[in-house]
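Quick heads-up: it's one chain on its own, the form predicted on its own, in structure tokens.
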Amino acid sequence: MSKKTSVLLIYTGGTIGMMQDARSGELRPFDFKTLTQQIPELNKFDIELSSFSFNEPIDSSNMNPEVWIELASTIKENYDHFDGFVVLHGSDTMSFTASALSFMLENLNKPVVLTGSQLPIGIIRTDGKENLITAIEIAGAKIKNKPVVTEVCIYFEYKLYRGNRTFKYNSQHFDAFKSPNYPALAEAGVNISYNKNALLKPNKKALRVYTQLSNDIAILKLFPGISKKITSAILNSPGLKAVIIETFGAGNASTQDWFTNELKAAINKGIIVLNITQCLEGKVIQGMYETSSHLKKIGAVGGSDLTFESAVTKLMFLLGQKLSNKQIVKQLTTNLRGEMS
């Protein structure tokens, strides 16, 4: 007789874990030990559920690398004891956390599914119940005793996405996330239909967890009329190791001498410049137009179709490994966890 599938719920905070006080109407975190009382449908699963809650629930706006390290460490400590993991998280920064975890958990061979909600579970019209129930089902799904999903994902409003391909695009609708440059990994209807060709293939290597991250990065979002004064201030920030430039279209930027010279000076000082597009769909192709050729010539790194969230966390991850700039540039242009085409 095969052992019952086990899933660990990790509650970091966020709307999904809130209940409305009947008297005051205030929202407060509910006790996850009574989860099956709040969602009796969970009793119908043939899955053994356990839960772990952070001591203090974290609003996702306060999410930071220290929490990502705690999450990755929690998964590492429990990796051999559970078949899958569901991380309950606020939706605002969920894509950052999913992207970070994807890089921190190398050789992941079990599902890590992040989910949350736009309305608290205690609200009648909540989207939290369906999101949580289906996330648990996906985390416990197996074929021939092997997990169907072996990567870090986000499940929200009937869609399962690769975590490091997503961004939150809507704060008002239940359908809050998009993955414009990569197809959904699964869709939930009457049944859960998996897109097997889109799923990462498992490997037989042992899980390796990275807990060193560096946030010595800055963002330079371009706009018509950006000043030399502001550009210089960002590129000359003390301790800066890398800067993400959010460019126009397929990686295009101003060809004004001062702008090119500021970037070139930064690169010559050892600062990595990663070029990603402001467009929500498509990718950077440096050299496609004259307005990106100069960036390629001075040594800016083309970020292909990395999302902003993935670019930020991939840089944090790589900078934390104490690699040489040459190694970091090579890794930035290499598809490590399915984050880029």
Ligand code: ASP
Second form
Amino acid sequence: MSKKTSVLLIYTGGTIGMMQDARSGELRPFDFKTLTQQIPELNKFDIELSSFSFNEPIDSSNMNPEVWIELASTIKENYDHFDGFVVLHGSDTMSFTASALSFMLENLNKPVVLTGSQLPIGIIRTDGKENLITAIEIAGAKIKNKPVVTEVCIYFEYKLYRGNRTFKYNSQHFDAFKSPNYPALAEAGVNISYNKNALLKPNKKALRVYTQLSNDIAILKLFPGISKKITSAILNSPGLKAVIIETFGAGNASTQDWFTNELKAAINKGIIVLNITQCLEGKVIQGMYETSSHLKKIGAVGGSDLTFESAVTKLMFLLGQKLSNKQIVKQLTTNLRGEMS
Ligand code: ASP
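Could I have the structure of this protein in the form predicted together with this ligand, to go alongside the form predicted on its own above?
Below is the whole assembly, all chains and molecules, this chain first.
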């Protein structure tokens, strides 16, 4: 007799599990147990569902690396006991969490599907029910007894995306996420249709979970007129190990001497400078224009088509390991979990 497919639901918080405070009208997290009462359909699945709720469910704007470590550790502890995992999470920082988990969980051979909603489950027009039910189905999907999905993804409004390729682009629509540089992994209509060529291939190695992250990073978003004073203050922040420069177009920035010299001084001090573009689609090609050749020359690292969320979490992950700067630069430009083309 084959064993029933089992899925662990991990509840971190977010709108999907919130209720409106009768007096103030504010949305606040409610007891997770009520969730299954709200969606009786969950009992109809031919999937064995178990749940784990974080002690204090949070609005995902309060998300932080400690919670990512707790999440990765929860998946590690339960990895051998379940066929798949669904993480209920607020949509605001869901792409950051999905990206972080993708780096923290190496050789993942089971699905980890993050989902949430724009409207709380208790509201009639909620998008939470469909998101949750289909996310569970995807987490339990198998072909020839092998999981269909073996990576960290986001399921939202009929689409399954590779998590580390996404960002939240809409705070009002149900269709809240985009993955401009990588196709959807699946689309849910009458059937769930998987884009097999886009899915990561599983490997036979054992899961390895990384639980060291470093947040000694800063962001320098460029704009015409950015001042030397502010640029210098950011680059000389105490304890800074890496800075992401958000540049224009294909990775371009001002060629003014003061700007190049500030960056050069930071790189010479051992600070990693990662160049990603402010454009949401396309990629950084350092050296395509004169306005990016100087960045290449001083040793800025071209981030290709990394999303902002992936750039932040990939740096946190790499800085958390005992790696030399040379090794970090090598890994930054290597596609580790399908995060870059
Ligand atoms: N503020 C909420 C959160 O990210 C929004 C949501 O759940 O979609 O936790």
